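Listed next as structure tokens is one chain, alone, in the form predicted alone.
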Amino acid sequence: MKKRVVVIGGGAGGAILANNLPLEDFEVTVVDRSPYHYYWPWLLYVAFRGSRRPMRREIESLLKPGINFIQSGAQSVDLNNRKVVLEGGKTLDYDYLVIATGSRPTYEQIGGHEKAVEKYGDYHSTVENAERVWKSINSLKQGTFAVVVGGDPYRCPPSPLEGVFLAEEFFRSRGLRDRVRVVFAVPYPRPYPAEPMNEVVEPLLKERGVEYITFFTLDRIEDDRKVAVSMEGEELKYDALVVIPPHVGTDVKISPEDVLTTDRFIQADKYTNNIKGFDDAFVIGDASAVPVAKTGVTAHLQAEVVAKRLQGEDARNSGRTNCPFDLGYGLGTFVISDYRNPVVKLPPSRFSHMAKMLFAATYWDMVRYPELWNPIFEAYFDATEPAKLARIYV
């Protein structure tokens, strides 16, 4: 008899995670509210390039044939009886339960944001937003634009300095750079967290003219002067200002819900996904409150390891970031470790940026065809383990 796996999510973790179970022994449901699954990363080059690329695609045309697809909110989940009710009330049983709802930005923790994001648009929510951002640096033709990060967690730790580098380039490109000061505001002692990351580009923004405030956590916004004040009584005076907002979990009700963080991310195991206290449950992706990078790789990794388990493997995970960094003037680094190993000093190269553009590219036929994809990562992330890296980039 077919084991009923329950997806909730068709996001990069869930369509992933979905496809890669055999349909001979699975009987596989993917719900979302969404008709349309989204290629996220690709707001970035909205914003700042203001690309009209379309960056998403219906979840059912990335199943495979036999995937049973439901476009419906879950309400909520019972862990302890394996039922999920969906938004019109109808109530699906499973043997196993998989949530990859991702998180949301949230715009409540900050004074002033929801008018900000209205006014400037940000590049972490919807396409709407960041053509937002892209009107908001094509209307400065002089004065301040401020990236400022606006707490944590978020998606995709380097998409706020991804910003700051794109929109550098962009105003130089105009010929507006002195006119137009660039400023990158973050609650860090450093511009990026972590260390040997920051080694990469805390240069390139001195070499670029890009000013940079640490400690800066911000409270409020009072747009009516212009002004970003952080709760270290600073304030940032700007013509244009784009928040990062902090992201929170998932907004379908779970019971037991000792399971949720207080933001309700999901507690779980860091090395199999389980969800804390069940071994039928699993949570993938940034619905998680696993410490690892909220990314599109990780959710796609974590989808690996737990459809290796669902068919009785005992498949890990390692902790594994790749992040594609754009650094700007065709430039690009990866955000790369694991469990064992710290962030790889990796330099800006052209390869670099040449390999996020080839992912983007075919995005698409990996989500969709995991069984010719995955050789390749396999062999791509066993060549660029952390700690071969390491020996080279010291």
Second form
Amino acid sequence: MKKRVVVIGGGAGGAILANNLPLEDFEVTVVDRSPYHYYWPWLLYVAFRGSRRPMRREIESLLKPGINFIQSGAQSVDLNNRKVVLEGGKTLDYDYLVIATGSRPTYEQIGGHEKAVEKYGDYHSTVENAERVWKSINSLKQGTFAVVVGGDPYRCPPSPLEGVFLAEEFFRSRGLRDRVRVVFAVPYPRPYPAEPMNEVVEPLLKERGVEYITFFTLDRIEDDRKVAVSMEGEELKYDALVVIPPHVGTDVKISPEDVLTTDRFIQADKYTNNIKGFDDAFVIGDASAVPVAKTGVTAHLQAEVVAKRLQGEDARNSGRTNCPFDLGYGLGTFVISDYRNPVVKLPPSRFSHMAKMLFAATYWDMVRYPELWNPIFEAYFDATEPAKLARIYV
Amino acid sequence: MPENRLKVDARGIACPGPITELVKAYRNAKNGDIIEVMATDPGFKPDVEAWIKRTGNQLLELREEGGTYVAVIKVTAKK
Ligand SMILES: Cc1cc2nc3c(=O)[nH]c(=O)nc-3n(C[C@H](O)[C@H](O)[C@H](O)COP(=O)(O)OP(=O)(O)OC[C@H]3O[C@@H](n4cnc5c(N)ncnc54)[C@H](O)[C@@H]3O)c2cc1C
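Having gone through the form predicted alone, I am curious about the other one (the form predicted together with the partner chain); can you provide its structure?
Whole complex next, starting from this chain.
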């Protein structure tokens, strides 16, 4: 008898997991509220380059023939009784469950946040909001453009600074750099929270004249006065502002409830992705509370580990991150670390930028044809192990 | 109002770093609350010290036990 696997979420993690399961042994059902799978990293280029390249595909077209797709929201999961209830009441029973519902921005923690997004946009939510950022930077001819990290966690730790670098490049290319200040505010002690990567990016900020404010925990935005106010009462004046929204976890009701953190991320074993206390249920990607950055690469690696575990192999996560980091002007780096090794101090290069764009270009193929791409990625990840790189880039 | 004690487990976080977990807890805390953070990243100690100095919150305790740092912080600086 085939094992029934229900996958909630057909984004990066869910789709890759489903495509990695042999259909002779598994009956795979993917459930997603949206008919589309989004390649979220592209929001950055919609916001700061005005890119119009389509960044979504129909989930059905990304899944191998033979995988069932149900377009519906999942409403609740009962882990003890192995049941998933969909919006509309349909119930799915499973032998194995994989939750891959990602994370979503919340606008409730910061005063005036929603209004600010309506006005200036952001690049962690929707294409429409990213287009608003593009409009905002195009209409700013003088004054202060501020990017503020609003709270943790958010998808892709490099993404706030990527926005800053691309905005700086944008204003310079328009010949406005002497009239537009670019300011970056973070709640951390330094622009990039992990020290080794900060040593790579902080000199670039200085070189390009980007001002930054540290220890700034955003409390509220008072747009009538055009100031962002910190929790200690410090004020940051702006003319246009983009806030990196804090994210929360799943909207699915889960029982037992104690597998969830207070911000609704699902607790799991960091090596196996098993949901705390359940050997037949997993969580992968951004939806999980495991101590690793929320990136597509992580979702991908976890999907491969869980696919192997479902086939009886004792695969384990290394906690590897590999976040591409656009530094503007055609330069890039990668944030590479794992559970045992701190972040590598990888210097800026054109090659890393090219690798980032190469990932973007191959993305859809990589989701759809894991049998072709897995060996290539394995070779890449092996060659760029943090322990190996750390010996080169000290 | 009674003070809350918020426990934060940031052990094993290399990137983006344990300081992000402290900041998250701080956002949801109010003056008088106690935040207790556990972390293994060696950069955590100087980061907590710098954070305390700049934000003006109160450090009640910062100790190391077998490779784990524990910081106990009282939230006092919120306006
Ligand atoms: C600006 C930006 C830049 C980024 N850059 C990079 C990068 O360079 N490299 C990188 O690796 N990552 C990057 N990321 C992060 C990456 O996009 C995410 O980490 C990745 O998409 C996570 O995959 P996931 O499967 O966990 O979630 P998602 O891809 O978000 O998929 C979740 C899916 O679950 C569905 N869903 C949610 N709730 C329900 C429900 N109740 N019922 C049914 N379906 C549901 C959603 O519709 C969605 O399709 C970036 C993100 C952003 C925003």
